[in-house]
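Just the one chain here, the form predicted on its own, laid out as structure tokens.
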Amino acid sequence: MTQGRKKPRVLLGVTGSVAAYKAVDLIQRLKPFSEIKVVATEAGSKLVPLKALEKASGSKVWTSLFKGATPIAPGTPSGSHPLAVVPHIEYAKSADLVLIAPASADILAKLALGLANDLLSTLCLYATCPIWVAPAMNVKMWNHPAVKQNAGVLRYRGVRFLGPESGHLACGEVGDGRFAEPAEIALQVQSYFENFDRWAGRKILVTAGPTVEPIDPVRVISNHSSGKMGYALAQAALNRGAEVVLVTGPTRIIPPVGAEVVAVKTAEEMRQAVKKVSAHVDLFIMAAAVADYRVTSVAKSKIKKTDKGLTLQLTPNADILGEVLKNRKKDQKVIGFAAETDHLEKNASEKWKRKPCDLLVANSVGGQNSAFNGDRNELLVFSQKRSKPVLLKKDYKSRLAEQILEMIDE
């Protein structure tokens, strides 16, 4: 970011997604900590009134690359024509972040192909700052091979994706493609600017998601963990400028840009991945929901269904967190997690005595308030620096992740 400026500059692109009307809410959430300029595509300008965007941002909305330009007369010296100084080009040059929210399938295709046939796509080629996109579209569009390929290309180039989420869509269908909550997007932008380079030089290892233990080539033992909390912690560490290794079980979440991702399936695979890295990190976060048991003898072929019951012999898996605590180096911080269905404080406190982490984060996974698969959670955090556990009230997991990392710095 440019030093000495009061507020970072955000160039907000609004495209032709039905979620375009939410851009007004997003602008209002971004304004307290950033300077906003809005670029609307032709389709975007038909879905949300430009006056509403201008009122929210406090400035004119740009819609055309050539609006107001005059033809270049023959013989005009190079650099002397009015097109040489175009306000929105100058702003793109000094922007600290380009945020396209909502991002349509069309703009993802343009960015992936490097097209420049409208103002927003042209500015994205011109800008040298990070580009973030918050996709919003029908589930079938999001899952189309072309869109998936374009998203993969952009992630490879370092474009950060905020969502999409899964849920009820405007078209009436249910699935992936839902626009991320404006509050969530604004939180990520704020965290990026406020925490920039705070943890530069630190190396963080985060585990996330479930593990799966095979019964036979078809069936597995697993749990309902979505991986959202672990991924949120990895992103929060990246926002602080840390080097992050994410060891993850199977999830549906897009890995955060900038993290070194190690994909695993079983508890033993996760254990081996952790052993390779844990001795070299400053902070270890064990957020994964590791299966406590594995099948003692995995069938080599599918077990056929019969009218009789089936008994499986299970063997305990290794205690990954316990091994890290036993072997951790001096000054290495460790955060553990405890998932409980009842007696949360009592059971978590007993685990903390057995495994004295710097922080032990306890959450409920039972009943209607289960943390599994949800975007929000309520946490009880045990800290070596506090005499009593701290209650983190129900909030987005991304915001809770920020609070957890703040407690490490106490």
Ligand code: PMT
Given for the second form:
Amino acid sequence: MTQGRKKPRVLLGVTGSVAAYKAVDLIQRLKPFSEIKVVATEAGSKLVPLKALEKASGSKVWTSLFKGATPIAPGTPSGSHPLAVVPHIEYAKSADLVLIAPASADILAKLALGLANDLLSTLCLYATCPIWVAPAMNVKMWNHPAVKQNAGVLRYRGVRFLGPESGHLACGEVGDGRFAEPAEIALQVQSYFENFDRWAGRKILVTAGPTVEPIDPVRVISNHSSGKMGYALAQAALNRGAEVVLVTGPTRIIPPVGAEVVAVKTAEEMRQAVKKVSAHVDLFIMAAAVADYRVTSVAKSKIKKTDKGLTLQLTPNADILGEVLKNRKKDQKVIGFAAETDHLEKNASEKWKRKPCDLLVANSVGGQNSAFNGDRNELLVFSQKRSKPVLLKKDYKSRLAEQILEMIDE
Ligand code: PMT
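Same protein, different condition: the form predicted on its own was shown, now please give the form predicted in complex with this ligand.
What follows is the whole complex; the chain from before opens it.
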């Protein structure tokens, strides 16, 4: 992919978000493994000193589409016009990745519409490599229907989104719109370049998120799974060039671009979706929090509230992982999970004996440090190749996902 060059080329776009100053940190993290050229939009260059970007990247920051170009004299032969040899245009054509970080609402709108009214938006039309964006903006802006629609258009076209994350925003508000951590963005870029094509030709099935079991037409039994762990694993497999089928229960997060997404609600639907593709899968990653029980008899109408208590009879759901293990072919690998509230190592070890996966990834779901929902997790991984479980210390789920996939290749 880097056509014989030592380091892959990243064209970094810095746009008008308060997070623009973090681009300096990002460049420093990208630099050890990539060659970086920076393009700043007019707004971006007002929010971070260009000198700081230049010092970090070691080269001049490009800001203008027309800098260095001269008006065309009538009669000039075509192809000899100065714009035809403007180096950044050439660079965009040969870049391995365009990374816009931070990406403002404005650049998302320009990309969605295909506008070319400044250097960065124009380069994005020239670029034939993947385009990634790391949005950063106020929560109200991020949730505005226009921004949502633009983001949807871009995702549909294959633009990869890194974040935004949820949390405290520069404006003082709290919510979605926070710039992803530079370390996190750099990890994704590094993983993409290092692992590109490593798993090409492999088909991976990932289950993620919760299942939802109806009680009546309005009520359900479910759990706190957000889907983040499973989606991170799907993304890590996509980074390696694998074909990924993501069977997911209902979540509020957006599945990674490039995965074939099968949306399910109940454990039985998840079971059927898994069964359908099982024969063609090389690796199963069962990260979903599947409901162990469903309501035996789902009420057809809303159950009326009374002063008396309500007793529900529950029926065990099929164990999807158990079935996968039972029917697995010799060369199919299986990663199972174990979610425990107490005695993690002991309980997970017993689960592993009952469900002898290639890897069993155990995590705690009780108390303040629950594996559910957060961006980080701590894992204890049991491997058939190791005599003792391996502790993967608290880290971003995306980073843990990379580590888990590394262990599969051991
Ligand atoms: O989604 P997040 O918010 O990021 O949270 C991540 C997570 C906590 C959901 C994830 O890390 C995790 O632990 N997933 C498995 C949760 C679970 O159901 O664990 P379990 O110990 O109950 O089940 C053991 C294994 O059997 C799991 O691989 C599970 O997918 C599978 N299973 C369970 C029940 C069932 N009926 N069928 C199954 O296949």
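Residue numbers count along the first chain shown, from 1. Note that the coordinates shown come from a computational prediction; the quantities given were computed from them, not determined experimentally. We call the rigid core the largest set of C-alpha positions that still match within 1.5 Å between the two forms.
- With the core held fixed, the Cα of residue 117 is displaced between these two forms by less than 2 Å.
- Remark: with the core as the superposition reference, the CA shift of residue 308 between these two forms reaches 2 Å or more.
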